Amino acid sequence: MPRFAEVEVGTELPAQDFQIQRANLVRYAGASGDFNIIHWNERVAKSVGLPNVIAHGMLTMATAGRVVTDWVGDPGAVVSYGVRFSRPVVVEDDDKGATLTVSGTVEDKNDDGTVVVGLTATVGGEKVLMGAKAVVRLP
């Protein structure tokens, strides 16, 4: 775990990949309850105007929340995390499905030993998510 006085305002946390794939959203939906049609149904999906299905916001929140847990090493240590969606992440169904790319940067140190940490998440270079802030205590 990185410690707070270690830990300087620019700190690149180590950036990820990650692959969303049509199971990713069945799992996700059993696990959350959300199985709105959108995530699963590709002919509902574009009839509503969407390109294709559509990866849960929730879960690509917390995907991406994974950098800053996986840099902490205890998601205990995360005090707050919020996000804007900006754009839905599509995902083929293929082999493939969608590459959502994390990177984050430490924004700001507080006087209370916690840290802000800004993360930026894009699926072919296309911003999915704004704001995307987490609040940390380092030790």
The other form holds:
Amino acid sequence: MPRFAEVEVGTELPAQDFQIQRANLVRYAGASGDFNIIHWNERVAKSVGLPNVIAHGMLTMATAGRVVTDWVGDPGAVVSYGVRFSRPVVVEDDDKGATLTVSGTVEDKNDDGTVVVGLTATVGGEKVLMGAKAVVRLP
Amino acid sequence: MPLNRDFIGRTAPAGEPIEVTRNDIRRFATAIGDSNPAYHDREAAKALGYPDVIAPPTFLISASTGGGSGGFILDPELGLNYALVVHGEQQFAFHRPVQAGDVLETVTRIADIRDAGRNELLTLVIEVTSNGEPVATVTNTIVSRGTAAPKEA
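Next up, the form predicted in complex with the partner chain in place of the form predicted on its own?
Now the full complex is given, and it begins with the chain already shown.
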């Protein structure tokens, strides 16, 4: 686990790539109870003007958050986590799906022993989250 | 049709309490592809100082958007057409992590409804407690596409 004293503004978290495929959307729908049809039915997704089935925004948020929790080790150290959804993540029906690339940087150190991590989450070079930040308490 | 602004400040009655089980947490963690032992292994969670396995930060989404807030959103008096809704923003602020054995209760308030160009933004603030103890505040902003009242020229 990173220690507060050793972390500096500008410290980079290990970046990760995540594959999001149709099977992941099905699994997330079941676990979260979000069965919105645009996350699994291509015909309906296209009929409401989407390019294809899209991932649950909350799955994107959860996946991006793993860069923070993998870094700190203890997920309970996350004091807050917030995002804005800027673009849908389109998931084609193939064996690749979408590749979500997530990186994080320490943007601030607070007097209370927490640090602010800014996250960047992109698919095909386009940002899918804006203002994604997590506040994490470090030992 | 614009949303009914009379709903700003209204609080929904608490829904049925939600019991969080180890299995719920394991299933959610598996669905997001996360093998962090704190979610899956009670001993690993205990080693971190928790009484039982803890949940990923975004686990609360299902507890916080079911029950009370769901009823709000479906109230015909509010005038929300769910087909026009997309998720705008999401925030979780924790007093402590959610853990297996929690019995979660939620109080949902419509904090704001405002125009953003041609869209409207509806912000729900959900206070989550377990046995009366604060757990988290969840803020959920949804976008109602194209429903803002036309502006005066």
